[in-house]
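Here's a solo chain for you in structure tokens, the form predicted on its own.
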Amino acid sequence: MVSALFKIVLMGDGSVGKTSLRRTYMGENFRAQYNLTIGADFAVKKMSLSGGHDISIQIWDLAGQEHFKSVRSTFYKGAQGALAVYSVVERSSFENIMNWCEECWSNAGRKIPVVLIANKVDLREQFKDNPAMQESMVSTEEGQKLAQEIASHGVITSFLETSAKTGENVEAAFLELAIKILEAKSWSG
């Protein structure tokens, strides 16, 4: 049996659902109201992977607002993987993902694995008949293309669509990142 501790960061613009993803993953109740994360929030959870890997993950939920950028930089140190989160109904959060990746890699000191997360997919149906919202919606195909762009930087990358509200793919996102971190470790020796 192999046991390990992985430090991961949840990064992305404010209000994309990073804290809600973490809370849902930790088995806490979903909260519809938005509460600003100040600096970073922290949680630890254990998981068992096939092949006898018992993993503990430290989840660092980073504040998304620009004015926390200088504080955030220290939280990337030692990170082994990242969940890069955008909202499917906030195009600007999607357009900022590469900035988040660059900030992460710069502060972590290396290009760590990234699982690109398209969050709030439950809102697509709710806003499908709203022309004003259609312009800011991000399609699955656009998310897949962005994941390919991240991978083109020599980064182990994958893409998932999630809903912190319904729980869709939330557990899978964290599991996928743990697997990607293990892949990166096997590649680097």
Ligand code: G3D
Second form
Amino acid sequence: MVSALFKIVLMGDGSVGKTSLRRTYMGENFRAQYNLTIGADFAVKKMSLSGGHDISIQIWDLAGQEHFKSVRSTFYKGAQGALAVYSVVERSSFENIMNWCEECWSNAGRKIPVVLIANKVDLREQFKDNPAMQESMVSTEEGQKLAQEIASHGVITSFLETSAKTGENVEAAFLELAIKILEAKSWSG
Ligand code: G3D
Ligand code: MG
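Alternate state requested, the form predicted in complex with the named molecule (shown: the form predicted on its own):
All chains and molecules follow, beginning with the one already shown.
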């Protein structure tokens, strides 16, 4: 049985849906605290995992400061896991994921587990008949391949497709990350 507080970070380009994922997960009425120095929100939520594990996760979210590299090194310090988020209707956000991962691992000081999140899947249906959007859309297979690439760096990882709008897989995403963090802990002893 484990009882612990894990720091996790939400990373990815601006407007992929990081804050929305956190809001959907924690509920509308939940107010995060704002850390002025690094320009990030953080909020804590408890979860009970099977096997009697009682985990609290402290979720760190860059408050619209994604482009300021200077604030991000502190952001990753002490993080035990990361959700790497891209939007399935914005290919550039998908192409930036490895950069986010490299930055995270170098600042966290080790290769912490990453759950790769393909967000905004609800928009696929809406955009599928729009030829102008086709090139920008990212398929499930591409996401799976990227997760394999992350894993090839010796990182514990998995892949989920979510919608912060409908709530699809949002709880599962945070749960999956907690499980991966525990897995990493049991490997390192
Ligand atoms: P960020 O924190 O990564 O910058 P936000 O992203 O959570 O602020 O979301 C950016 C915009 O995308 C918001 O729209 C938000 O409502 C929308 N969004 C986030 N997740 C989803 C999703 O899963 N599906 C859809 N359809 N939209 C999503 P606005 O218009 O408020 O800027
Ligand atoms: Mg945000």
